[in-house]
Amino acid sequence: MSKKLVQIFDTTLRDGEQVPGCKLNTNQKLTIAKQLDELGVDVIEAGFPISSPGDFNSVEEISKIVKNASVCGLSRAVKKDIEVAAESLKHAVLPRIHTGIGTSDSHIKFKFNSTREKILEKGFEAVKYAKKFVNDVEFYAEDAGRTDNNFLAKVCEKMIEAGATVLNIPDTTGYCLPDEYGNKIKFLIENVKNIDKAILSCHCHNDLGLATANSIAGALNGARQIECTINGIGERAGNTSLEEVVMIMKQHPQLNLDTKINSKLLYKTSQMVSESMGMPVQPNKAIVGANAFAHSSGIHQDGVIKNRETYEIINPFDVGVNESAIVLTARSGRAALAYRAKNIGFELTKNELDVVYAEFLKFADLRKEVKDEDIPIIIKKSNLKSTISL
């Protein structure tokens, strides 16, 4: 059975850039956009064109250089927004306008001071107007996670009627649980007329740490696009992490889901985004963190040295990392010390290792990590009666 393809919609340059202090200039955006295109994302959301002249320029310039992915510009359900987005995308090979409006009762009442009927009509007119400029129109139902499912189904049906090709179902506040979000997608698949004419898209935020889980639950229930960012960056607690959803599908073939992402470029892309935005990747970040393939516990180190798969479900080469790291600390065992010593030219016998290890533990207790350059010092302090050359 062939796997079902899930499109990857990258919003690093739009939603990801909304992180305070992470503003990118046009040249930085162009560099990242080229990398995303090479990575294999299906859609690059390049910005919110009407928000500023700089953002308009960035979307326009990105549209000129992207060869494979669709280039997307965000807009509100406002005619001027849509016109500006269309103008910024005029050079794109595959342009997409992403327009929408809040659909939860909270947004309708407090944000728009409106009614469900008026919101439906406003969304319909926005999609219809966007279709005058581009064939590919995505509609976002903001705060869909907290929107009544029956009304959300009406919204989706109306937007398909207007010509929407993609229906974005955002968990804007990161509130949903995975089964709740998955069931919402399932409900739409089963209850929206002509749902086969549009792709359902997951756009999940990470306020409760569930963005990745929710996106996968959505895909398992019929969504065929996941909106995400490199390193999971984004407002508040961030967005769905691109590298996480991609590797979950890659490592779990039983899900019968796949993407077009070249996973060997994930680490490089992660580093590029981190450096450009001045936003370090937390060391324990899944897939691309500095410690993702690092082992310091003696039990783990011994297992990995004997067979990598004992403690690693992903081959580091698959995400562009050169090798697993055996980190020497006071928690490390003899096997790790012998391994690292051998790597720099010291072959220790069992008896020699016992002596050196005792000295190693004294040394390691005083430091967070023992480096390669420390090993000869430790061996020398051990006063071995051997032919080891220092």
Contents of the next structure:
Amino acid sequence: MSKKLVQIFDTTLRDGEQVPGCKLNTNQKLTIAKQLDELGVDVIEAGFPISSPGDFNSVEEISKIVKNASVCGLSRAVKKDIEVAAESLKHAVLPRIHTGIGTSDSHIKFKFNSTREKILEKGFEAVKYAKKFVNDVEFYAEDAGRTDNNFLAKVCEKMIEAGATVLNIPDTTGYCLPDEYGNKIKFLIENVKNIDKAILSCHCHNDLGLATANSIAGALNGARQIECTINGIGERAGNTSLEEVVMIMKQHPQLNLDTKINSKLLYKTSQMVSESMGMPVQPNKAIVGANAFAHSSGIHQDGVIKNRETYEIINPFDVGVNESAIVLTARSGRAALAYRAKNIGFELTKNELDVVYAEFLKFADLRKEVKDEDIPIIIKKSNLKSTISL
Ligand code: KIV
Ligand code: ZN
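Go ahead and give the structure of the form predicted in complex with ligand KIV, now that the form predicted alone is out.
Entire complex below, previous chain first.
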């Protein structure tokens, strides 16, 4: 059975960049956009053009250089926003306008002081207006995670009628549980009459650490686009992390889902985004964190040295990391010490290793990590009677 293709909509340059401290200049955005295009994302959300002249300029410049992906600009359900978004996208090969409005009762009442009927009308008019400029119009039902499913189905139906090609179902507050979010997508697939004319998109936030699980649940229930960011950067606790959803689909073929992403570029892209934004990647971050392929306890190191797959479910090479790391600490075992010593040219016999290991533990207890350059010092201190030349 052929796998179902899930489109990857990257919003690093919009939802990611709106995080305090992560602002990028146009040149940095262009470099990242080029990398995202090479990575193989289907859509690059390049910014929110009406928000500032700088953002408008970035979307316009990105539109000129992106060769393969659609380039998308965000707007509210406001005519002026849509006009400005369209103008910023005029050079794009595949332009997309992303417009929408809050649909939960809380947004309708407190943000808009409006009614469901008026919101439906406003969304409809916005999509219709955006269609005058571009063919590809995505509608977001903000706070869909907390929107009543029957009303959400009405919203989707109406926006498809207006010409929306993609219906974005954001869990804006990161509140949903995976079952709940998956069932929401299933409900929409089963209850929106014209759903065959559009695709559903997952846009999940990570307030409860569930953004990745929710997005996968959405895709398993029929969504054909996932909105995500590199390193999971985004508002508050972040967005769905691109590298996580891509590798879940790759590592679990039984899900029958696939993307067009070249996973070998994931690590490089992660580093590029982290460096440009000045936002370090947490060391234990899945897939791209510094410790994602590092082993430091003796039991794990021994297992990995015998066979990498004992403690690794992903080949680091598949995400662009050169090799697994055997890190030497006071919790490391003899196997790790012998392995690292051998890598820098010291082949220790079993007896020699016993002696050097005792010295190593004394040394390691005094520091966080033992480096390659420390190994000859430890061997020298061990006073071996053998022929090892130092
Ligand atoms: O989280 C959200 O609801 C959004 C929309 C603007 C798409 O980012
Ligand atoms: Zn968002």
